[in-house]
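The chain that follows stands alone, in the form predicted on its own, written as structure tokens.
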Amino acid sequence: MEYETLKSELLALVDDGLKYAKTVDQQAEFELFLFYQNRAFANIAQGMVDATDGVIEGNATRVAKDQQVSFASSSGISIDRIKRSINEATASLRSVSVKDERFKGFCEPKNPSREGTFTDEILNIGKDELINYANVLIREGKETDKRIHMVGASCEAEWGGFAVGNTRGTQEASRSAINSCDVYCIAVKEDERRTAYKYDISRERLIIPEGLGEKAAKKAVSLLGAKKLNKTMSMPTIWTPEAASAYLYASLGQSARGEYVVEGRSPLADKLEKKVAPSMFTVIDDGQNPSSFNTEAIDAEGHPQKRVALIENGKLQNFLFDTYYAHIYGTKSSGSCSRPGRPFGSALPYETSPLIRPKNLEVKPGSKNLDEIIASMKGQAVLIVDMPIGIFHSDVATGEFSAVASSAFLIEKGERKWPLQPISVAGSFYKGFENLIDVGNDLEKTPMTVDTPSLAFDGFSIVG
């Protein structure tokens, strides 16, 4: 398939399989999904070159019929493979013995939103060009200081599309392309080893190596030296955007997403217009941000994508829905509905079923530089440089986390200090919202699908 036609190819194939589908049971309700992926990898770690291109493609189906519901999905997306899907989906609807009251049926005909920028450039990238890519960032780090020992990179460039059809006249479909590359260097001194990374990720222009492999090595030197906090207490804690990104995806990512509401799981379900967080905090899931990674005409059942403010000045002001659970709730679904992929999902989409996701979660950046947010930390503080160890194993119905903080520094009367050996934070993310201190300007674009800047906190449990 080509990137210009794939939509319209995706779509015939939609419909035939639609009308297949209702000579197969006239009775029941029929979702198509159509997915298709043209990746290239390279991988180079300890010397050994990893790299792949080629194409992933498959289709997924749910059946509903008298409030009962069944799926199936197969690799391919040849009319055959997708009657396959069909087939067995119906024949495992015969199997379901108990009816879901709170089904009320497939996403209705709307009209879609913009697809996100891209840039051609992507649709040319092969394996070759991503192994010189990766070369370059291990040349570099390698090249910064003779105490980096070990030096490993990743890139990638995928591009594609999927397409969504049900039976109430939703046929829609959508296009995207993106390319990343991530570097991480180990500094050794004596018996300490110290890792950082560092990342670049676009869909509006090719990705840029030159320069990280520099900066990942001088992060992982500037963690040599480390030393004991040798003390538990409660003290503000930095998170850069790297660190601020999962500690933003581990609590509201979650506790946001309609089925926790509905369920009641989520502690934020009561506290609709009300103050979860300082005037100064201000987070929008944009599915309509057009450099977003997640941006889509559509979603992963056919809705619209849209612009949804979460907490805004402090209130908490909506939530994240599908058709299912925004029926449940009352409510019309807020282009949320995913097939899991990028952070956490599968490489095979269409192999999962549809559950609700943030598209990109934006937090309004602040009017401090993270220098400025240091300098005015009266006492003792730690600064989290890197994502957390263990911040997703936390529970959403009270928010409350441990996670072990390996790349850290001590932060002293508003100066930076000493790295720390790895430090444990734990507390409540909730309280951790109430409690927060500032918001810098530092936005970044992150691959954990959240754009953040540094964040502040005060009151969280530091173990070192």
The other form holds:
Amino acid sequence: MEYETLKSELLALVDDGLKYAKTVDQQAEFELFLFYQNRAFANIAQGMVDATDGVIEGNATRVAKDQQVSFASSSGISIDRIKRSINEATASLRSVSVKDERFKGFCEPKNPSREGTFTDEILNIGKDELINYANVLIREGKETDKRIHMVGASCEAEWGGFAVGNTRGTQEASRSAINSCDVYCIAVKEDERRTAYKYDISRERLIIPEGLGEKAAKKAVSLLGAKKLNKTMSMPTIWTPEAASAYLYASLGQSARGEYVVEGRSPLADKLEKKVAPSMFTVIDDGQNPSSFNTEAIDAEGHPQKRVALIENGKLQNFLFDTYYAHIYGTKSSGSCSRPGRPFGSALPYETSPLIRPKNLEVKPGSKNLDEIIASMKGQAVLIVDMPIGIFHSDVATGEFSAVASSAFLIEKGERKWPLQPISVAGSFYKGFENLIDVGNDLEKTPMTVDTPSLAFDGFSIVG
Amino acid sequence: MLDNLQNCVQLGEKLGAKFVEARYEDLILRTLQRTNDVWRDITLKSRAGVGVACYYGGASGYSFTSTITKKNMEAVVSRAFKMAKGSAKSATLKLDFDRRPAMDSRKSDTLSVKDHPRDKDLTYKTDLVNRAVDSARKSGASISNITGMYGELHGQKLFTNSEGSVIDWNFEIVDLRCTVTSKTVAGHLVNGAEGVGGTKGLDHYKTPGTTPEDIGKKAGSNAKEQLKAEACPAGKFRALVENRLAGVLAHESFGHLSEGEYVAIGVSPLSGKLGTRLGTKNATIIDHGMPDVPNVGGLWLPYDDQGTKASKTTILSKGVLKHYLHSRGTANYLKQRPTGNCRAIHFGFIPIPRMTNTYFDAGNLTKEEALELLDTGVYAIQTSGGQVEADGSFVFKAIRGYWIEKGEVKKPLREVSLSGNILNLLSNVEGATRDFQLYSGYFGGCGKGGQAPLPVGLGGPELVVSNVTFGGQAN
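Return the structure block for the form predicted together with the partner chain; the form predicted on its own was the one displayed.
Now the full complex is given, and it begins with the chain already shown.
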């Protein structure tokens, strides 16, 4: 398939599929989802190279009848494979009685929103370009400092689209193209090893590998000479955008999801229109930011993607919904239905039945830069400069997290002192929001699909 | 299909590839999910595709398709070869491997189960979930949510290569889980969970201790107990690590570091340390593709996705590093035997070194002796996973626990993370119990290189470990 004609080809298949579905069961309601993605990937690590190039294509059917809903998917988008999904979903429905009385129907037809920015240069990226990018990243990383002992780099280009249609009349499609790269450097000094990452990702231009290897190398070297904190205490923490993006996705990115709100698993469920953070804190989920990675014309059930204010001036304003949970909650879909892509999606998104995910979380920047936030710390604090490991092993219901920050610095009387050996950081995500001290102005777009500046919190338990 | 795969191999060789592997999978994935009284998921996924790896000049290229036509398969071979040839110029670390005699699988390589999930109808499976949820409701208190889940994955895996090997076997795994969320008087939400899975027939859910009723009861009563649990204090304590958590420790904290490519490129702190003592004599870590699944549980993986027969690999023997986990290329590079650990999550990915069933070996302590040895500290139980970094820093999550004083249980504790550096922790393993269990399942699994969740098995005995960092609540 070609990018130019992708939408029309997918929509034609959806149309054929829906016509067949009506012959299978005229009384049932059907929804078809078709996915097509061209993906090329190259990875070089210490001279070890692997590269992959292929097309991911598949389809999924949801069928509903008498308040029963079932889902089936199959790899491939030929009409035979589409028929297979339709037949299997229908067979499941007929073989068992499992009512979902809350189901009120699939997405009603609506005008689509806009696709994100696109450059056709991404379509032309081949294996040679990806390997060249990776070589630039590695060369820079190695040449920056003698203490860099290991460098690895990955580069990826993907383009594709999806189409959704249902027997209520929805038939829409959306396309996107993204290229990305990342580099890691490991700095070694005697027995100490410190790792740092840098990345570039864009849908509106080709990636720029130049400079990233050097930045990653310098960051890794800056972490050498780490000292033990030798304390167990509660103290302020400052999270740079790489770290803050993980915090936001693991917390608000989960608890704002309508299914957790409706099913009684979100600690925010009863806090709508209440203050959950200081007034400086505003978070939007923007499914229409042209340069953001999950921006599409429609969500995964055909609803137009939107810009949704989650927290405005510290007050919880909205949750994220698809059609199903919006009906139960008594509201309208926020265009947040997803068959997960970034950041934690399946490589075969059509295999996932629709669920709710944030599209692109955006934190409104504050006024201080990172140095000014550091300078405002009176006593001791910790600066966390990369995603703490384990932060995603938290449960949405409890909101409690406990992670290890391997890339952190001690702050003392407003000054950055020395790097710290790995420290444990623990607490409640939501108490963290209540105890937010500051929001920086250093807004950054991260691979976590979160645009955030640095955030400073008080009250987390630190063990080091 | 075998003819088609063999044609792929021949075409790749004709193009100039030094070695070609072609594989096909045709799998069924079934998931069911009931949340409270509502069925949220009745899903069936048919996953079929072909993947071809070409090797050239010490580099590999991979391509795949799910539209299985002659034309597409030829295009896949051509793309894979071009990727390999294009990569070879940049490959300074060559992962060539020597040829070996062709291997042919046997029918008995597929573990036979009594009630195979493909032979049971959907109603039978929804009934398993209903029974677990109903049991949880009876056993819990102040419940705000009950979720019951069933998953199965099974089907054919077919492989051939330039040596003429033909590997044809059937993968199978099932899983039944229940999670209960309860609300404390103060309005906080707490969880209880239980699940049973692995390469089992559905008859396994008739066995006392693993019936749907048992699973639901444990989930409900665990959540009920959590209503009065306290936060774990933050700091360093002695720990008794329960079997499942010991498995996560073996897998996340140590197993990943032993994966061949990390060792080959020097990223792993285990690089160059063969024969070195890294832990106490109580620490033995094994990876095994074909454990005694009927008796101890786990996942049955007779071959990896590179056609290598599974084996039992003692990675760490009584504290001494003995072996790594390999693909054919990393084994050759590091001059060890291939271990049958080269796996891919599905046809869309090239196989890479991954774990199979990874576990600590059993010791000789009884439970009472382990508690006595622990003396005072945290008994950490069940897990929601963990993570490790290249320097050996790890964190893993216990979803419940108890505070122990002088060998006696004093109070239940809420979820807590254990962290540290694996090389330090292995030096602090003071003992292991006799009881031994492996755990596996459809839900969850291992993530690496964008390939998640890959089904794995893990487990072991209970371990007594000193000086563990708990990220609880600091005063």
